[in-house]
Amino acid sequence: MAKAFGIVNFTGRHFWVEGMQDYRPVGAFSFLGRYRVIDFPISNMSNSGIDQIQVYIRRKPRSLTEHIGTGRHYNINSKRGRVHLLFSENGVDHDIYNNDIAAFLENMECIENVNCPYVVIAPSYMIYTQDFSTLLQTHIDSEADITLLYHSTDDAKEHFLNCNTLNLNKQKGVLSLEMNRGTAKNRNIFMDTYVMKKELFIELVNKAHKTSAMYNLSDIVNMACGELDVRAVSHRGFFATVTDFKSYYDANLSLIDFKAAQSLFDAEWPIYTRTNDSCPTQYFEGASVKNSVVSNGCLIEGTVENSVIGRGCVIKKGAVIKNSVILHDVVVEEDVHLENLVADKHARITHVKEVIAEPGQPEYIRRNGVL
């Protein structure tokens, strides 16, 4: 799909994942033991024929740049394709001026130099699959100025809080964007995914900069709804956001369910990631694993139930892990009981024999932490 290039945008100024985001951006978060969150938007673009992809990074870039590398593992044409990492250095973590518009302006020359008439913009904190070539063709056929992707949900009071929603007319024209404050059950959640001409995108970025230094791309698009033809297209299938600690925990555990996993993963639409060659997981005598996702390279002697276990974890004899997300290289010593929590990578739980959080209120064991 040489007609369009891709932008993976960091966005999410209202979001902060306590604990985990201190070490890396959301796009670099481990997901389902094997992937990173950034793998989903880049794989969607690669599978859609987009081979010019710009990934914007705001803070703590090391883990994300190491994971993406040259981008070859995303099956992008090695001669003409490229995953281009671009940085925003305008401020600190929560600086109101450190937004996506500022990042686009800082890297405007890179945007102008891409020889594609259209741009597809997707977020780095949402997990879904979408054929962008079909979305682009729908946009072109409709002759709209901007096409936005949305997901209809009936649980907006409890989930997707602080995400933008779309107010639509009967023809699925976008009237406005507004934040989800949890006041209504049924909402059209905006997936921070845009399709438009490159020239219009550049025009909107410049207009946003002149209007307010605090404006994000969504703000200027909202303002343009009365002037431009902005259409919406509905998404089908699995959809999750990583907007806070609990949403990350919930998104991982929800995919233990096989039907939910089938709605995200498709053999014809692979999710690419950096491979890690290691031996298969070894299950020792007395080990018990039920309803869980276990990555390779683990040594399991204890009990695992309804959990996601990352690569290279060691779960020793008598240890019990339930309803938890364990990132890679975590060691759980003998007779330790963990329940309803996220253990960040390289954590070691040895002296404390029981860490049990309340259901629905997961707790966090920090990276390299020793308990």
The other form holds:
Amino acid sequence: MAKAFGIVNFTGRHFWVEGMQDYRPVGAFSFLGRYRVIDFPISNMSNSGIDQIQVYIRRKPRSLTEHIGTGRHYNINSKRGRVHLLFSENGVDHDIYNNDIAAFLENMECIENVNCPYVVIAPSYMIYTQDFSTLLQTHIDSEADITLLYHSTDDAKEHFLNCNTLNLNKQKGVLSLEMNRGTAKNRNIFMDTYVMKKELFIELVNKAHKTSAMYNLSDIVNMACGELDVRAVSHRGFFATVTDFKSYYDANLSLIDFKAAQSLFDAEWPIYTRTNDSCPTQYFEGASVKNSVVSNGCLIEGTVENSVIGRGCVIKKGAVIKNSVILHDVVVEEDVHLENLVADKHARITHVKEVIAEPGQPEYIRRNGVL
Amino acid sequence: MKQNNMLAMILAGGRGTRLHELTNKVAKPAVSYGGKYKIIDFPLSNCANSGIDVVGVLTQYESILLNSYVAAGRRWGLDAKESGVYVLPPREKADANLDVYRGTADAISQNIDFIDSFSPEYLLILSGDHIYKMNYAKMLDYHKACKADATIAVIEVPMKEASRFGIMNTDTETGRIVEFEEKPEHPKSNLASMGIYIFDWKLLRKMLVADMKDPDSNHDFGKDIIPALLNDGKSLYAFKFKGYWKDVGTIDSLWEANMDLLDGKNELDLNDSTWKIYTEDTTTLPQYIGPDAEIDQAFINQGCIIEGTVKNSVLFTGAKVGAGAKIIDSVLMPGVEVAEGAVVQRALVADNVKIGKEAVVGSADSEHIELVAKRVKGVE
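Provide the structure of the form predicted in complex with its partner chain, given the form predicted on its own shown above.
Zooming out: every chain and molecule, the one shown earlier first.
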């Protein structure tokens, strides 16, 4: 499918993941131990035959550039295709103007130079799998101007807050986009995923900029709903967003159950990530691990339940970890008891023997933090 | 080639007959080890970590998989400019007949043109089927410091086992080799050759050219080249290696080498981030450990799904253990599936083999490790 190129967009200012996002953009967040959130949109594109992929970065580029690198691990043709890292240099000093439209404008040359008539735009803070080649075909067959992907939920009161929702007519025409304020249970959550012609995309970006310097792509698409034929396609399967700290924690824990994981992962649809060449994980005498997802390179002597353990963690004798997300290279010393928390990478929990948060109100242990 | 003017040649043509079905379709260096590796990852990673840029891999027996595997030099970082892994099966040449490699030395002789094209000062000869971590740069330093013509890496083995190895008798003060004995009945020393040699390339080249013309030669480094060098009065030095080194010749020893990894203090220390062993990257999930799983002393790789019990075992990429199944003192190679209620004990289960429901494989008191290379039917 060389008809479309891909854009992986960043999160807007209306989302903030307490703690974690101080260090890196959501796309670079570790997910389910061995992945980064951005591996999902990039793998979706790669698996759909998209080999020109532009990744936009809003701030803190280091961890994303390090993770994506040349993009070789995403299995795209290294000569014909590429993963292109782009960001808005002007935006860095003026945060309110630092939105996706500004970044697209600044990199307009790169967009114009891609030799593809269509563009698929996907966000770097949502976790789902989707074949974009069938989505593009649906879009082309329907002769619509813009096609948007959405996920129906009956859980919009508590979840997906501040995400956009789609108001649809009976023919799945999009009437408008509206922010989810948690006022109703049933909503069509917009997955920030667009398909349109490149020319229309460029036109909308220019129009958005002229209308308001603070407009995002979704604002201008909402405005265009009256004049253009904007249609929606429903997504099935696993869908999670990382829009605040709790949703990050929940998204990880929701995939501990293997059946749930099967609604996201498919052997025919691999999710690529950068290898770290860690060795397998060592379980010692006395270890007890149940209902958990464990990455490579760990040394486990303690007890782990209902948790996600990142690469290279050390869990010593007598330590107990429950309902937690442990990022890579965390050390949990002897007899330390952790519950309901996220421990960021390189944290070392040693002197404090008990960190237990309330169920449903996860706590955060800082990166490199020593407790 | 820039880094240390040393080119490495890995001998990877051996079949490994005593590994039975495991080497029916692949050469021994391509056999899986340690949860995620192939044996040849060890010499290749050692080369990469030692600053060697160019590696030739001499393949012969069932080489299709091995050829494509090692050709992707990127896996070991051996893909920079003037760097690479070269696959060298026997080939037809303008001035000679197509011939299989008749011995370890012949394999090098047939590739003199390849080696010459890099004009290295030193040539490092390695075995593709040994498991160990070694810094060849240190061995080269030693070779230079001794002003040696050839340096041979040796490891101390128990005296009572010494008659199984090629033994180097050395001058204890200088480390200079005075005598080489292949599998001596009455060994005089316990320094066993590891099959790792550094040669001055010009000298070795001369020896190989002469060896090719000798109708009585076995064309073997141990049997012909090393004794000839000693006869010529060349200075050969023994470089003592300390650490984990294993030549896995049999199913029992392959199983044992895997079991060695269960000891957290094992000398191989695959977790050492300063000397990683690189291998093929697989796009598998992390390990999924079910709610009723029990894991006690195990070495488990990504992609495994464990719902049953795993005790004192090594599980390779993507192995599945069904609910109620028990894996005890065993090795499950990549892609093995053990169905619900099955019991696997003191067994080595070959790649992708399926073991059916409630089947029983191996036994606790067997003398040898059972190799399971075919599907085992379960209870329907």
